[in-house]
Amino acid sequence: MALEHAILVSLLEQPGSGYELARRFERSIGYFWTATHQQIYRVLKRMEGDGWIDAREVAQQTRPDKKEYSVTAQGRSVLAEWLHEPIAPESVRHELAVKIRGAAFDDPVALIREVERHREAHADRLARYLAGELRDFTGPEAPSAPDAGQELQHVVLRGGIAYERMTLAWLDDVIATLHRLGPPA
């Protein structure tokens, strides 16, 4: 996937500039594709030379005026193309996977503190993906009757979730066995 498509996706969500879809991609997005800021605007900039996005300038009271994009007819086209692209599974590259393998070789306590870390960061991922399944999809300001827009946005969440509850339960068995190896003989 090319950055251009989780563009082209939240702006049909929402059309915005280039500052609402940085903070987009904080909030969503960018828990399964992550940019910076300097390149969404890059790559705005090259998507509205290249037809997929038009822009307009909005005015504002209080702040410099601001650009906001939408989505084209071409750039619609751009990503209904895309969605009907068969695309490979993914593979996985696990650094801290490569990492838990290679204690063998020294000391496996050694890596207690580190397996740890990835553990409460993805407890704080969790937490962040509940949190905002309760605001966005199950609480009581979650709507009542939801689009099919709506409904993926809350299946790819359910995705997050699912994905991190795993990790932490394998996280812990890492924890617990390099508990239990304890330092080489």
Second form
There are 2 protein chains.
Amino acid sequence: MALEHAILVSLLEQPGSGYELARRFERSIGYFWTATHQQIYRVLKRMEGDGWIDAREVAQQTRPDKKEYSVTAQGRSVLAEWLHEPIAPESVRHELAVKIRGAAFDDPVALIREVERHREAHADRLARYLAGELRDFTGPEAPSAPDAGQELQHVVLRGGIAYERMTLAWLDDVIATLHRLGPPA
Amino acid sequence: MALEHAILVSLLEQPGSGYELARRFERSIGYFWTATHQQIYRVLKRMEGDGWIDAREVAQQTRPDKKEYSVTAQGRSVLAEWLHEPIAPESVRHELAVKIRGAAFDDPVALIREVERHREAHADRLARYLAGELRDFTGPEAPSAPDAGQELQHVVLRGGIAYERMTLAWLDDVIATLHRLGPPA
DNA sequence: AAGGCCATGTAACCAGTTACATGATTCA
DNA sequence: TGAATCATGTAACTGGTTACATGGCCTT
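Output block for the form predicted in complex with the DNA, input the form predicted alone:
Following is the full complex, with the preceding chain placed first.
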């Protein structure tokens, strides 16, 4: 459970509406925490009720009005408290690995296509991460003296990049293994 | 949702009781799918009701009786069907990354200890994986001509090893970054 | 006129977690 | 005697997913 905390972090980085948060969860924040708009609206309501955030109605001419949320002092201290708590080592859920072991009881070669699809998805994600890194951290437009927030965002992004590179290499290994089990008979 | 399928795979590899499954979910299978005994018993019951598995009462002298489950023909075909369905790219949930970005709004140095704890946990896990690899796949006791099931188990384990190595390197990067943001003033 | 984006929600459901419960045997 | 292991469960709760719903503006 950390959606509340992910939202607090995101709103501290930049206040915004539920809709905007939902979009961020498809981008930057979404690289390490996912959430749908339904879930976000529900949690925002609870957080507002608990006094962690407050809303400001923003009227817009061309677009529908929106509620812009910001983190309250109380929200900040809830976040600080959470940051000081140790977290349990994460539990893994790797569906593709289940399928790979399951392939022993079906046709290993039939899985190759699926694994290749995943390989493509990860290659895409890596490309997006690298583009983001160039834009925000290592390119000519990037700040020459990044602040703490930017340094931390960058190190998290480097983690995403490392993860995608590792995954690509592993999926190549998987594909080669599946081929070897195939019909070369 | 794949606990059912993970159970089917595990029971195809080796029939067993709920208790035994729970132990496997702390070991081999647990490297890529976690589940507690409570959840396992609940799901086993449903799977039995749906005819995917069947139970055989096994009386034991010294230990309590147990129900040994095996996969039925129907269970096998359910698994095969699932294997042929494409799966959505997994959604990430990386709590530590949320904390790292959150550290910008608190004390980055205070996070170092926590990150080091995680580093240790991952180093332990890597050691266990490597020991398992040596025992089952690359050591002198390992089969010289592994079958498809063993090849696939090995490639999944290699994925776990690659993941832990990547994570260790990244956590070192994180620790160095947190230090840099610290008091060297 | 149709489809996409902005913006916000409700309701039902399902999967997973946490707490509680029982009881026998084996080992230190 | 007390802790660990084997063995199986119930109940309450929480977090997350899926389906459904509304409505205006902008672009093609």
